[in-house]
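To begin, one chain is listed below as structure tokens, in the form predicted on its own.
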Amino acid sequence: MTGHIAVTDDGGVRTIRMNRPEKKNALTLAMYLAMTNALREADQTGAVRCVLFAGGPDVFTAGNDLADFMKAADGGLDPRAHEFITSLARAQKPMVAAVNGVAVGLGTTMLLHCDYVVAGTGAKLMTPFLKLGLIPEAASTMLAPMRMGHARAFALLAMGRPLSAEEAKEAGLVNTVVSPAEVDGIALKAAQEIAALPSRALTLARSLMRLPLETILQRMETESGHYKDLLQSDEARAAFQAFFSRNQ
């Protein structure tokens, strides 16, 4: 356990669990840093063959912590959040996600970097970036249209319309939908199945199936530059203040 991130290794699978239920697993900068370190260590640990991201039984993550979000509006984008985003693209081990409840903001865009996603029937994917005067991140402006098609990606990323678990499966963001009680177990089983595959062939096949790393990182840098500028805009400041007032 590192703060609100629990990291466990078992049978070739490293589980990175967001564990801040009192705040709906809202991501603090410390949590971003802990997850980045856990991912990087997984790449350097031969016994780890697959990484599993998980949240709680009722929520995957509500996205950025509100307090940190407000600080970002004053001081610019914090590098710890950006480093986690780039660590998703750089991750050499396959990644699985177990999603129950809401997955807001990065909780949704990080799924575009996962190789296998299990969602509970009550899961809901949401990306309210534009409603806060911002743009999506994690190379989602490139990866989502490729995965879902422009129409679905625009509705999700630009209009902020949520996706149910079944809609996300139909759109190609989720592999399988199961009852909430089964999510962790089914996701772990998938991660164990992946971990049991021949490692050299798996690494090669996965790298060939993904976009070139530099292409993804370049889009992340472009998004990050615009994101940082927008954080300073009057539109974003007004949206943040309204959001903060509603959620006190």
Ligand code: COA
Second form
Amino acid sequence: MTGHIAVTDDGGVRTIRMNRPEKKNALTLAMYLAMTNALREADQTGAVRCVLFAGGPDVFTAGNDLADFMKAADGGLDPRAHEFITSLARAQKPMVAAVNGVAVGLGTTMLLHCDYVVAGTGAKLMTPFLKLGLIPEAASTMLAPMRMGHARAFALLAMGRPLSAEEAKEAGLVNTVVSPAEVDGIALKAAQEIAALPSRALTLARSLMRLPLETILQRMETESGHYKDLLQSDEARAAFQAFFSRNQ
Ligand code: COA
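Alternate state requested, the form predicted together with ligand COA (shown: the form predicted on its own):
Below is the entire complex, every chain and molecule, led by the chain shown above.
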């Protein structure tokens, strides 16, 4: 396990906490791998009944590490991010998210795979994919319009307009908005409530409520093909450079 991902099991709930505050929890390849392993292991561990994703008090995650994107623009895409994305789709155990502060890129699109989302009042969801010359991933091009309608999904995913916690709740992306200090506790309570449900019935109900796995995986593949191409485009390279040279 990497030091930037803390995995703890307690009372049927596995908490996967992103912990790289100095870089706003930007997701490195090692973090993706650790989260993928923690999710896969959760499925194989009977005692784990629900997974809880959490970040820090000021930030959920700044999304993919842009330094890794710059490397990918030159050397090709490492499969670890994609493996995490597909492991979200494949996960059998229900997933809860506790979101404080900004949730960027995958930080927002992963919420579409979660079953219950608690957000703090200051939370901000944003997906600047197009501004980076990329397209949205994690099957969000399919799941977001279904969840919130095309108009809202387009503003979020294509125009990169952020959603406040309240707007995200209104859009059906977030279940409840609470004070930042309460986020972790209320999310844990929800996860414990889910963990206490009869497990066979829970697994069945959850899988029946979701789109067929193959449909989701197919969309992820399609997005990923375009994503790989776009990562190597001049527009994307320029956007990554601009981020790192913004204070120079
Ligand atoms: N990848 C790599 N490093 C990142 C990062 C990312 N996605 N997001 C933030 N960081 C780093 C910054 O470079 C900075 O590092 P430094 O202190 O060594 O210079 C540090 O984290 C703090 O970030 P900063 O931008 O100063 O914090 P902020 O509170 O002003 O803004 C964000 C926070 C998340 C809004 C802003 O950092 C941002 O927009 N990040 C990029 C998000 C993004 O485009 N992600 C990819 C989505 S597909």
